[in-house]
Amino acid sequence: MNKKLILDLTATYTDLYELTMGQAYFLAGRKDESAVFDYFFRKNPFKGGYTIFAGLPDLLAILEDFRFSKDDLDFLKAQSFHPDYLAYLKGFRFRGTIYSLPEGDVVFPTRPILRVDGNLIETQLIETVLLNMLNFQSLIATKASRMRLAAGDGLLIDFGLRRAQGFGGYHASRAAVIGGFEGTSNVRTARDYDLRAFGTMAHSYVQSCESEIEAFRSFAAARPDDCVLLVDTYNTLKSGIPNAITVAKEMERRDHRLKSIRLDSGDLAYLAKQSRIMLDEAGLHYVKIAASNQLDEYVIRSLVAQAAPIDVFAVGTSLVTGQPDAALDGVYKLAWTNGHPVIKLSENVFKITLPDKKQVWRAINDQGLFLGADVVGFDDETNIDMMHHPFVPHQSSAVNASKIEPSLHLVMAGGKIVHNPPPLSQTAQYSRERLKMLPAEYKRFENPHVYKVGISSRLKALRDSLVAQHGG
């Protein structure tokens, strides 16, 4: 058995039905038929009013080298795939074209976020990896964004790798930065994406020493310029903080400064306030207070509302697992093939898809804020002044905007990335700027305002005609 510590991500990182459909297309002589797929989702996570789009550069990098290895082909041969199809897969490369929203932008349900153009087989085979990358990172970036809103000026650090689902923690740390986190304890992701790496100590370090103060002294000697002391191993206020103060004073005499203390249990608001008083009385105004222990956006919001003097929020499980939702319901649907638009019908009208090659326009008001309306139309439309509800008949409104900007831009052509992705710090800054353009009522945690997504008159006419044609 060939054991590997890190997943070897080749084109078999997919669901079996993608490959079986590919074989059916191939054997039917349809491998060169053209196709267009849309990626979108149907519901914002966390009962929120928006989603942060993330994962695009990782997806594009995977697709640029998406191929079947010898091990892949040997495995598929054992699964009884047709030899002619296997010969085709041996030389398979993704050569399609992708239009996408910029990573870090704010997105909303039902509107296309990404469009894939190519032949029928290649556009089908990338479905699983596309959904895997974009759904997960967008979920985590959105969760992080909510915590950023709650934390105000507080520093947010990802501490979640040990609680993540396997290697998901690798991309979760990246997505968290897009959503507003300043760094991560995850060393590998910090290395690969040039992020700030943060770390403190565990209770085991304190327990391994003869006493708490000796643990603090030895750790300070090892990390004199980046020392964070965990103060709740035994008793936070009776021993942890007094011992941290003693060591901080000793560090001062050596021309070093204690960076921070960390609270990891108990009543965080009360302990932070008492710790701040004790530190300040000792003249240690510069020592920061970090808090961890099952934080999420609601706990952080409560701590801020209580004026808890916490400078750093270290968040783990709820961030990297996207609690309580755990998944974004992004889907990938065929919209055009072999020269004509197609549609998927459903008894649930909200699952009826939008046909053809599309563009999405975002309306901006005269204050430079999002108007609260995205309009989906054909990719060749240039003048959209009316939008219709995509599912409710006879609901429409004029688009009264100071500016309407197209959302989908070319990011991959012929299977090659068109532009190098910006540094992650730049993407995070872009995301913050776009979120500032979203009015406050859409960012509420409770009962957020619903951002409208409509369709153009031309697209509505086509969709209605296809519904009539196929719906009987």
Given for the second form:
Number of protein chains: 2
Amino acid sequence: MNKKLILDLTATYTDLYELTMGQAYFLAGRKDESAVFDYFFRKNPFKGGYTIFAGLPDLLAILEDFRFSKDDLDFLKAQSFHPDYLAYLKGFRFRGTIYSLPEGDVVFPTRPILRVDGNLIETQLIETVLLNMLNFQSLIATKASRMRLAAGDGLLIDFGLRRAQGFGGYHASRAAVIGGFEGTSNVRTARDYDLRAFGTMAHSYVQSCESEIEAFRSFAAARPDDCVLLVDTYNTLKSGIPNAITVAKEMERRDHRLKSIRLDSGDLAYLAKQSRIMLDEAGLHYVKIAASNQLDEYVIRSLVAQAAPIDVFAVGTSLVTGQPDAALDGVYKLAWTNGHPVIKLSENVFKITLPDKKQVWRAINDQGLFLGADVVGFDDETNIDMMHHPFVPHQSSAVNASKIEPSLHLVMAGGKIVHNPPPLSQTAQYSRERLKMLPAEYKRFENPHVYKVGISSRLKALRDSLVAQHGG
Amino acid sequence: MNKKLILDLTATYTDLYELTMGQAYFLAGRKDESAVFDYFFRKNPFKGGYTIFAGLPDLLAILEDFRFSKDDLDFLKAQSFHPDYLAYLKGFRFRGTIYSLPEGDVVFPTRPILRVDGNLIETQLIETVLLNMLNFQSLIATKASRMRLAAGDGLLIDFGLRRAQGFGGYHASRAAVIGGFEGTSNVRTARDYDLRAFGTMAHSYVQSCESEIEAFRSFAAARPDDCVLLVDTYNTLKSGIPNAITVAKEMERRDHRLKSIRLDSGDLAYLAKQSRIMLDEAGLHYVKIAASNQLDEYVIRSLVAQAAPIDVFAVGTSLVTGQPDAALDGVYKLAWTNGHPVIKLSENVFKITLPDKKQVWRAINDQGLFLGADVVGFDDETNIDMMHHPFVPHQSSAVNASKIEPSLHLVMAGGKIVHNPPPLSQTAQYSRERLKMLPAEYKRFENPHVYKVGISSRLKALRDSLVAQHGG
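Since the one above is the form predicted on its own, can you give the form predicted in complex with a further copy of the same chain too?
What follows is the entire complex, opening with the chain shown before.
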């Protein structure tokens, strides 16, 4: 039974069809044919104007260790896979090469974020776990960054583990920090990723004590330098705040300072204002106010707009599950195989894929801001002055950039990670700097400006010829 | 780095405040005080009329193995926890007792689903992981059961792993089967829980071959007895179906049968009907039609209502993430401590908790259907003929049941699992039978009937006296 809990991630954390296709390639003698896949998504989450890319180091670590265990192979044998293919899977390792956007960067729909080069089987087998890891962490980092934009100088803490999607909570807390959260209540993720762990107290603590004031006293005694008191178990303004003030004064006499009170119900704006007045009148200007209870970017924005004196926003469900979208629609599409570029046609032109081994160029203006356009082309096209609409014929525009920079970089070569990942604090800092380069109109919540993605003249010519060839 | 991937679940998969409160109890010498917590939720997900309870065996297995590793203790030491408390945590095991609803049963808001009896520290420390596991799996099992209701006789397959919330995908596929799915594409979960694994082919397979028909031929050769062909890579009706028919005829000559075709884009109702006609005209009545692409219970219901001849519904994102809710709002509330029952007051009367060690009685009518009311009371109250509204004063009604049955059963004693869990197929069967006992008006998607939860006269008297005592 315990085996089932210990998610020692193996190569079967995948869809069966990856293995089925792998077998078909193998039995057809095509296992060494080359392939290139692109990872991209089609729609920003939360009706927003951008997405924060996250999950890369976790994915790369998974791929570096991607293998089939004995239990895996036994199970596949029972599914009637071919013995020769099973022998191949037994020794299987991912030896491909990956080019990627840096984790934490700002990114937009339809442009490649990451490119995988390798043989047909290895590039196919990693599809599911790649999508699983990147889609989810990018979703959560994006949600977190929206709250960061809304919260002004407020501290943002992830309190979501109890409402997270099972073991998904593990990476949710990581991604939240990339998007701008200062820390998490999730001890395990804090431990593994060197994050700041935060915690307060629950109603049960207050209930379990003789009285609210006795609860506050014993909690302060146990945690004199990091004491946060939850004030709404009985009545926030008539009981919780007065008792917290009494205990804070007692702590002062022992040379300690109450760190914060936490509001977890009722009208947070009103209660925060009243609590602030009461604390200030008691001379407790230093005691911070934390708020929780069904927060999201819109509630936080509203609280800030009302000048509610809230110093710390503790966010749960909406953050760690990425409500209401709950998923990023990232896909993984074949762009090259066995020596030639390929496309996927569709009756929906927006779903026609871009062929070949591509680079994506980001255009930057003379103020150091993103110009509002990424251009998909090739590595040797450093001088792009014109881009074409990827789907609409005869629509093109000039690229008046003061600089264009390549956005896909080598991160894995022959199955080995090229650089150790930076500390998460550095990735979060990088993400914040990149988001600053994005003009405000792309960051607003309502009807944000659409960031353009164009294709270079050379890519357009290639794509059009392939469409024509397939009678599209 | 690999350490971070291998989610060897330890006791730090929790919120910091559980540990902080545990320390306060420990330092106050209260570690052996008794406590009882209830798990319940306040709102059915998806605006529905019921919830399917899931996740229990996984939770119990986690609790049986709940311990702090050396890495955990080192991290907690760095967070300034007290050495005596750390020594206690080093030897910590969960030794509590749990009463629970059976996994797969139908359940409703505000009534206890599971009750934990133990000491203050152990009952507190398990809160987060308990909520994490039960909230998530119950959400997904409920979503799955709604699709089961919509799909009629159609086969339901989970294809969601790529859009699942990271490692949350592991248990999502399990919960889907409890709710009525026949299997999953998720190989690892199929392996660990003995589920049926399903798989087809991706567009990339077709693209990687010389032509669509060559792709179909090679795939059929590699998987002659379990061959599903994806027909929309180029043009479903002009290319995909005709090529599938050709290959199916070739398979017949080798004494094999094409199992199914899969539609993954366009108007699924129209394409299924046209595909059925073309397959039937070719004498391929036995070839099934599978459909995927953004399905949920509403789309499935619409397809069934249009009499689209779809045999297999493959569902991804909306299933495994429980869109749009993405979380069940389950909570864990203290009901008893150190020899006496406790409540939590709230300015919102609906958030006042129910005190004491409770049982929940389910009323069944003379037709063997659920009567429409659960009564929260005590173990020795087997003769309940009256129930009271839990929140509204002076509102009560008679319980005209032909039978009342207790719904909480002993599942863990002294930290040990009492019974081995049944195979998942048996839990799924039980769930289906229980859902059949729920009258139809509670199962409809639009404005379902509200299942009543009442409290017994004895519980009401106790609750009212505690409210009065706290001046509520």
